[in-house]
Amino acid sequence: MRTVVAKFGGTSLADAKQFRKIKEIIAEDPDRRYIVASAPGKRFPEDTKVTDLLLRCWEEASAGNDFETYLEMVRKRFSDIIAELGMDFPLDEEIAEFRKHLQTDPQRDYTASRGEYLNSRILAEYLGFTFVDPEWCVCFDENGVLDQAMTRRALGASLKPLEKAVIAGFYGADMNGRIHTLSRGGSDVTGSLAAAAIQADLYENWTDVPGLLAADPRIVEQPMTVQFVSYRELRTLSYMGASVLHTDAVLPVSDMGIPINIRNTYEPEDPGTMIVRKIPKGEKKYPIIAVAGRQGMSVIQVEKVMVSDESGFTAIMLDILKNRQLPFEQCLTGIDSVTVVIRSDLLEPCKEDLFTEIRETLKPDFLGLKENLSMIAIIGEKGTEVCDANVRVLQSLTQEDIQISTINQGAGKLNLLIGVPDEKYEEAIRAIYRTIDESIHETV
């Protein structure tokens, strides 16, 4: 018998109708024994996520204001689900306890976690599964940093004795019982940790999209769904803005070779996207599988004659950024130059002081700044090994008269990173996607 961990996102658990649909999906495969649940998401575009309502409760409570309006909105979201499912659940008791917390010592993470807590309890009772509170087994240190090793042991000890269970996503606790949350979308990480802890055969991540798309559907109309993608490719895509899966959700399962299957709750018969260590034999491996990007970047260029011969020049430049806790996206070096790509919103508050320090410390011949840039990643483990693939990508941008500000390809041959002006970002994405589409159809 296989063991499957299935995580359901906020849109998949937004209302009673979705609860019924999820129950059908779980019933279709008895191997789906461990379920990870998010808080209720949006039921329609203008709706508000429950987590956002909870954070408004915390904001008002922390400021000493009346939070009852938002708390009532939270209560009604859950009461509607309970009533439509015909359940008997002690919601009023839970809301009363939560109200007391807001009135006495409102804590942001505890407040934000209550959406997952309540939704998971309701789902567990609806399914007839055991509820597992991550407060007991998702372990943080006192600084709110997740302890993955301890979490894996604690989760394994909590889940393995249970035939079927629902565990709340997104949060855990430290040794003192204080609740800590992961970053938004962190239920993906909880699911990955659970899959690793019980050595699952498969980790399913159910969401509202058909899988990993080859491009942003807000820019490219009806982009292709990628059938297979490697762990490395997915991490890069997630980092560059493809929001199908939390970036940190890949590591726990990739260490053990557990595949991830991105599935669509609205089209459960669709196979979705499989994230694996290696593409199965017999499946086609395309040179480039997807394109993703991030806007709002700046490029700092430091030039000095024969900088490559000056010991430690690049290291000093990066130390300047490190001491300012200013992370960079890319660092490119040449014979006479060092180029660093940084998020504009992080650079702006310290730009003048940073440039002054660079001038005084490195004494460059030239110090320049380019702003309003976008970084685009063309992803494919085989793509950068195929000369024609790179050439065609660059030609597509040239044909559209799109200026290329930076080009970077690492020795790992995973992706090609290209910088273009922000105003040309969407045009560049569409041009590159056409190249991907053409290459795939030629391969088929």
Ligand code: ASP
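Heads up, when I say rigid core I mean the largest set of C-alphas that superpose within 1.5 Å between the two forms. Computed from a predicted model, the values in this text were never measured in an experiment. Residue numbers count along the first chain shown, from 1. First, how it differs from the form predicted in complex with ligand ASP.
Core-aligned CA deviation for Gln222 between the two forms: less than 2 Å. The Cα shift for Gly296 between the two forms, taken after rigid core superposition, is 2 angstroms or larger.
If you fit the rigid core between the two forms, you'll see the Cα of Tyr433 move by 2 angstroms or more.
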Second form
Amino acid sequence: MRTVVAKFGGTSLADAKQFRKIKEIIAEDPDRRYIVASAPGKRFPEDTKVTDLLLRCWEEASAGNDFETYLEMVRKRFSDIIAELGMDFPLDEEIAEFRKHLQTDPQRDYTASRGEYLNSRILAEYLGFTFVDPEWCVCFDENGVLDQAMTRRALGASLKPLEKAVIAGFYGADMNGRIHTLSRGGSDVTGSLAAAAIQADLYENWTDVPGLLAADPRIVEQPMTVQFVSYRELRTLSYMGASVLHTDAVLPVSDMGIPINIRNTYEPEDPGTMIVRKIPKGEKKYPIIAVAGRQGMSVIQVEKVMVSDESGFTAIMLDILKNRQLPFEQCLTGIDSVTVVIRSDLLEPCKEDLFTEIRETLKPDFLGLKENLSMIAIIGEKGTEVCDANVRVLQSLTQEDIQISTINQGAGKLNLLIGVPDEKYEEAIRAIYRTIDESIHETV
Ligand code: ASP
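What's the form predicted in complex with ligand ASP like, now that we've got the form predicted alone?
Shown next: the complete complex, the earlier chain at its head.
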């Protein structure tokens, strides 16, 4: 028998209809033994997530204002679910206790955690599973930082003896019993911690999208869903802003090689996206799997004849940035030049001072700045064919008359990073996506 941890996000648990749907999904595979639940999310685009309602309760309560309007909105979300499912759940007692907390000593994290707490308790009862409160097994240190090693031991000890369980996502507690939450969307992390703790065979992450898309759907019409993506490729994609999973959710399972399967609650038959250490044998491997990018970048160009012979030149340049706590995105070095890519919003406030310092310290022959650039990542781990794929990508940009400002590919060949003007960003993404689409159709 396999063990599957299945995490359901806020939209998958937003109302009674969704509860029914996920009950069916869980029943379809008896290996889905450990369920991680989020708080009820949005039922329609203009709706408010229960976590946001709870945070409004806390804001009002801590300012000494009346919070009853928001508390009633929270209560109603849960009472609708309970009533529609015909359940007998002590909601009024829970709300009364929570009200007391808000009146006496309102704590932000405790308040925010009540959405997951209540939803998971209701779900556990509805499924007939045991409820596991992460207060006892997701461990934070006294500074409110998650203690992964202790959590793994405690979660493992809590879950292993249970045949089937529902664990509330998003929060845990420190040694003094004080509740701490993870960052927003943190139930993904709880799911990952649970999968690692019980050495699950698979971590399913059920959400409201088909999986990881090969391009931003706001730019490319109906982009393909990526079938397989490696943990490393996913890192680049998340860094570039593709947000399908909390970034901290990868490490606990990738360490152990547990695959993550992104699934769509609205299309449960779809296989979704598998996030794996290595693409399994027999599966098609494409040279490029996705394209993503970030706008609002600036490029500092420092030129000096024979830089390559001058020991420490690049190190001094990077030290200047470090001393100003200015992180950089990329650093490209050439024979007579050093080029650094920096986010424009970080550079802007200190631009003048920084340039003066570079001029005085490095005495360059030329110091230039290019602004309003976008960095596009062409992602694909299949090294051997990347060379040909790169040529196609560059050709697609020149065909569209898109000027290339920077090109960066390390020896790792995980991704090719290309700088283009901001105003050409969307055109560039579409042109590159077409090459991915063509290459996939040629391989099939
Ligand atoms: N409910 C929390 C949030 O809205 C955590 C989560 O859904 O994962 O961020």
